[in-house]
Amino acid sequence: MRTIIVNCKNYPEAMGEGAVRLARAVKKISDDLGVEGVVAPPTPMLALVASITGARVFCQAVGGEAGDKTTGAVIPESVKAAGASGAMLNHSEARVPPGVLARLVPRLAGLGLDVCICAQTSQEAAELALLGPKYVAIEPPELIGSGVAVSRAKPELVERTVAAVREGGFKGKILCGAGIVTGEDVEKAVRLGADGVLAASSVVKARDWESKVRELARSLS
């Protein structure tokens, strides 16, 4: 089963009740088309979205702090208690030091939370895949939000990443992100070896969320 993860970031369209509506759209389309749909709502909406939509929900970022006296920190244990299914780590907008990642991935896994770990280069992707996340996403930062898909602008990067990660023995899913806008972008990513895509503004800023998610997800099935 291929995967689409929708990262809502902190776009105003996905604040409050918008996060609920978007998550419901992702779940509906994933159920209709038989693909894995995941939504990462703004962090304050995590528990609400997880509890009332039935969608598969990820936290956008998690810190490595531990213990009770961690005011303001988003720690794995609170993500689990909120009802999330997993977390994204090391997005270009929320980079995490390698040593922290090495501790966080098994900590999240020990709580039963899946991890999508982002990388900017094929070498970084291959190294981070060795930590054992469920998903590795290649996302060159210069293309994020550009409307120019990495699968079109840098197909060789996707191919190199797939080869490098698989050569290291990774059995999870490899996702392609940055600039994913159309179904054609998704089809190209799949032809290059990706198991799915990571999208953000192309979905959240769309006038019709259900239609846009369906367009992208249909190209995965």
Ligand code: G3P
Contents of the next structure:
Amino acid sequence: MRTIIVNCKNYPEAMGEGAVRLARAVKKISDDLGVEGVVAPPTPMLALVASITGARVFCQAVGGEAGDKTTGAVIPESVKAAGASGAMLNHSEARVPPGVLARLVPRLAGLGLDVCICAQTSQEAAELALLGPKYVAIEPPELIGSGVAVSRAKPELVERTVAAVREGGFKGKILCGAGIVTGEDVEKAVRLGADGVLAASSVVKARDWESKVRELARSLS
Ligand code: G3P
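Okay, that's the form predicted alone, but what's the structure of the form predicted together with the named molecule?
Shown next: the complete complex, the earlier chain at its head.
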């Protein structure tokens, strides 16, 4: 089954009740089409979205490692307690030092949380895949939010990443993201060897969330 992760970031449309409606749209379409749909709501909405929508929910970022006295930090245990299914790590907008990633991935996995680790280059993706996350995502930072799809503008990056990550024996899913706007962008990503996509602005800013998610997810079914 292929995957679409909708990252809400902190777009105003997905704040509060918006996050709930968007998560319901992702769940409905993924159920309809037999695609794995994941939504990453703004972090303060994590528990509410997970508990009332039944959607597969990931935390957008986990940065904290330490225990009780860590005011404001998002740590694996709080993500688990919020009812999330997993977490994204090392997104370009929330980079994590490699040494911390090496500790966070097994710690999240040990709590039963699925990890999507993001990388900016094929080499970084291959290195991070060795940590054993469930998903590795390639996202060139310069295309994020650009409306120009990675699968069109940098097809060789997606192909190179798939080859490098698989060469290391990675058995999980390889996703690509940045600038994904249309179903054709997704189709192209699949043709390049991706198992799915990450999308943010094209979905969150769409006038009709359900039809945009359907358009993207249809190319994954
Ligand atoms: O995590 C996905 C995100 O970084 C891609 O953003 O707006 O280019 O779809 P966008």
